[in-house]
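The data below hold one chain only, encoded as structure tokens and taken in the form predicted alone.
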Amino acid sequence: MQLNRFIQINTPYSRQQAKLLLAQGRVKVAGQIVTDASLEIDRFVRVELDSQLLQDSQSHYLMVNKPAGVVSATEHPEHQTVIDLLPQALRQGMHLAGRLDLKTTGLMLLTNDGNWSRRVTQPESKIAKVYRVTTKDPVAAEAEAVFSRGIYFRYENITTRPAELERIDSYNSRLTIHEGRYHQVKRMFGYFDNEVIALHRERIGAITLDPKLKPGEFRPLTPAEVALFA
């Protein structure tokens, strides 16, 4: 929104008025001094009209370690939420940058800026996202090969991406895909008949769960981890 049509919507004055007031030198942007009438503005800097505080709102980033049972929701009738791990504080405005089914575990990213959200959730972005896999039988020999690439799902006609599976034993795998189908990882295991027993998430593009996290903890995001996505 541009500055000035900021300021005619936050106060009695008028857009006319507001350019005065500009060119005065009475608006600080982020505690400068602003005469742009035409500067853009997000909800995430501060305003301020001589000693009035028109808009201070803050932008939060964090990973949560989601544990079992909790719903990727910002409310649930019936189950705890991610929004819900999250002091009362913090929970204003939060949203989810991307979900996990109920029994998946590991690393989700809040945020109240939609922007930010967008480009980690946008399916052109094509981001990595790295699950350990526990399956209830051994991994078939030929599963490497098969995910590499891609398998048809017949309900929604199409195939997914070419993903990369790493074993860790007979049992346990790492898998990168770079998609969020619905219930994708253990469909594409159950191309092989093999059902997914535990399923936890380590990593979105360059950002990994932090190993300090313990199930139902968060911790705000570096600025660097941030600017991954920025």
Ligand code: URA
Contents of the next structure:
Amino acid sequence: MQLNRFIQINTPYSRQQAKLLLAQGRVKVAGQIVTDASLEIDRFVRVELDSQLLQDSQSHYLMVNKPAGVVSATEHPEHQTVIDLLPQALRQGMHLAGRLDLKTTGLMLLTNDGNWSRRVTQPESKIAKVYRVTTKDPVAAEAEAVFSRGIYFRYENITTRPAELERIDSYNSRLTIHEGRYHQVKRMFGYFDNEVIALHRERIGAITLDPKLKPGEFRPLTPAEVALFA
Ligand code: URA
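Since we've got the form predicted alone here, give me the form predicted in complex with uracil too.
Full assembly next; the chain just shown is listed first.
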């Protein structure tokens, strides 16, 4: 976006007035005074008017490949958070649409649009979440049948929604669940006394983790991906 357009969108000033502000040397981009109204600015860059940060009022939607050891929170006294993986300019107002355990890796969605994240996380929407699971022991013979019937969780007094298990080999499988209870996948395998030793989220609804993203990397969602929960 051009700088004068950015100022017009994020202040009460018109495009013409924005040009004047620029000519007066009152606008800084990434800490430097800029006078060129037609400068193309990156959406994540810091823009200040009279030393006041201009808030980009646009909505942002990102996917992150969460590494193990990074906590699904906006702040944490001990661990690096998923928000810490983003550049400073992009952190403002961002929150997580769902959570993963500390050691779990893979797809996380982040946004500053609360309505959008609510649609991703609300339990009634029954959105499919797909996990690649590695277990300590071979997966039990009756796992498909038990997972598709649902497992009773005493603490919540609920039975899990029917889930689909696809075997990759004895120790590796792909599990699709349609809700997000606390430690749900681990507790489902825990029914068989089988410990989950690696867990990786591949998909949320029709949004698949981009294979180009290395652990810790992120990218903006495409308009088509955003529209899936619009
Ligand atoms: N289920 C779990 O047990 N852990 C996760 O991080 C996600 C789903």
